[in-house]
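Take a look at this single chain in C-alpha cells; it is the form predicted on its own.
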Amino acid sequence: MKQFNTIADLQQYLNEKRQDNAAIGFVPTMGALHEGHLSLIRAAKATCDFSVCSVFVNPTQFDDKGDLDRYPRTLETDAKLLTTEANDVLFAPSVDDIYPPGLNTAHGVDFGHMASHMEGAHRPGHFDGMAQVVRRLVDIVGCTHLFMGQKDYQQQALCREMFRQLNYDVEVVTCPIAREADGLAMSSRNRHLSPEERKNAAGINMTLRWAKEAATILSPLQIIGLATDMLNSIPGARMDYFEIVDGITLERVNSFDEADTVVACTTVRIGKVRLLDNMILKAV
C-alpha cells in the first residue's frame, strides 16, 4: 500500500492511473478504523481497479470543539488494518493541505429541509462541514466511486443529492450497516460505552428490528410513537430523535406507500455517547 501526506504527491501517483482508464474507488474516513470502515475497502476492491482510502479528522464538521479534540487518531493502527485488506493508497493530509489560505473550499449547495432535521437539527453546520469536506477531497482524489456506509443515512443521501447538484460524474455506493453480534451498529465512539451502557445500547438496533416488523401491520407514525417509548425506556438512555422518512429526500412519510424507499432514522444518548442507527424499512 502506498501513502501520500500531500496533494501533490497523491495527484501524481493517481494520474498515472488513470492513463490507463481505470475506476477509481474512495473511501473517506476520520480514522479510528473498524470492520465497518473496512467492509467499504472491500466493496471499493470488488467494484474498481483501485481503491484509495483518506483518513482526515475534519475541523469543520464538529460543532463541539471537545469533540474534535477527543477525536481518537490512530494513524499507524489504521495503515496496519488497511494493508491487510490490500488497500491500494492511503491518503493522510492535513489540515493546511485541505484547506489552505485564500482557497475557497464552500460546498457551494443547497440542501434546504434535507440538512436541517434529524442530525441537522442536533448537530449545526455539521452537514456543511460534511458536504464541504467531501467535495474537496473528491476533488483532489478524482474518483469514480464514492463508498459510504449506510449507518450514516443522512449523509450519504446529501452527498448524492450534493453530486446531483453539481453534475458530478461520481456515483455513490452505500454499503450495508457492519454490526456487532448483538446488532449494535459498529462505530469508534463505541469504545466510550462502559459494559453496562455497552450492554444496554443493544436495544437501539432491537427496537429497529420491531419497527421493520410493524411496517407491515402500522403507519408511521403509530410506530414513531411506539418506538420513541421504547426508546426512552432503555436504561441511561436518551432519543434525540426517531424519524421515518423519503430514502431520497429525507422527509417524513406519512404512509408506506408514498415512497420506494422508507428509512427509520435514529440517534440515542447513552450516557454521554450518541449513537446513530437505521432501518430500511421499505425498498422497492
Ligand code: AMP
Second form
Amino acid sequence: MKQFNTIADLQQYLNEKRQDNAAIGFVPTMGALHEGHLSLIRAAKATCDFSVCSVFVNPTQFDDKGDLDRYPRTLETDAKLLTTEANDVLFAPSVDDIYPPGLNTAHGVDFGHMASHMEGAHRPGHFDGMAQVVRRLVDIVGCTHLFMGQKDYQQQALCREMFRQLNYDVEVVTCPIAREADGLAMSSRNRHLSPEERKNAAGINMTLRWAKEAATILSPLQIIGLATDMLNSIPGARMDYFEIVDGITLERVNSFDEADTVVACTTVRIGKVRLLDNMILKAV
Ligand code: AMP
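Given the form predicted on its own above, what does the protein look like in the form predicted in complex with this ligand?
Below is the whole assembly, all chains and molecules, this chain first.
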C-alpha cells in the first residue's frame, strides 16, 4: 500500500492510474478503523481496479469542539489494517492542505429539508461540514465510485443528492451495516461506552428489529410511538429521534405505501455517547 500525506503527491500518483481508465473506488473515513470501514474497502476492491481510503478527522463537521478533541486518532494502526486488506492507497492529508486559506471549499448545494431534520436537527452545521469535505475529497481523488456505509443513512442520501445536483459522474455505493454479535452497529464511538452501557446498547438494534417485524401490521406512527417507549426504557438511554422516512427523499411517511424504500432511523444517547442506527423496513 502507498501512503500519501499531501494532495500533490497523491494526484501525481493517481494521474498515472487514470490514464489507464482505471475504475477508482474511494472510501472516505475519519480513521479509528473497524470492521465496518474495512467492509467498505473490500467492496471497493471487489468493484473497482483500485482502492483509495482517506483518513481525515474533518474539523468542519464537528458542532462540538470537545467531540473533535476526543475523536480517536490511530493512524498507524489504521495503516496496518488497510495493508492487511490490500488497500492500494492511504491518503492522510493535513487540515491546511484540505482547507487552504482563501480557497472557497463550500459544497454549493441546497439540501432543503433533507439536511435539517434527524441528525441535522441535533447537530447544527454537521451536514454542511460533511458535504464540504466529501465534495473536496472527491474532487481531489477524482474517483469513479464512492463507497459509504448505510450506518450513516442520512449522510449517504445527502451525498447522492449532492452529486445529482452537481451532475458529478460518481457512483455512490451504499454498503450494509457491520454489527457486533449482539446487533450493535460498529462505531468508533462504541469504545467510549462502559461495560454496562455497552450491554444496554444492544437494545437499540433490538428495537429496530422489532420495528421491521411490526411494519407488516402497524402504521409508521404506531411504530414510532412504541419504539420511542422501548428506546427510552433502555437503562441510561435517552432517544434523540426515531423517524420512519422515504429512503430517497428522507421525508416522513405516514403509510408504508407512500415510498418504495422506507427506513427507520434513530439516534440514542447512552451515557455521553450518541449512537446512530437504522433499519430498512421496506425495499423494492
Ligand atoms: P467515519 O469514519 O465514521 O466517518 O465513517 C466512514 C465511513 O464508514 C462512512 O461511510 C460510514 O457510514 C462507514 N461506516 C461506519 N461505521 C460503519 C458500520 N458499522 N458499517 C458499515 N459502514 C460503516
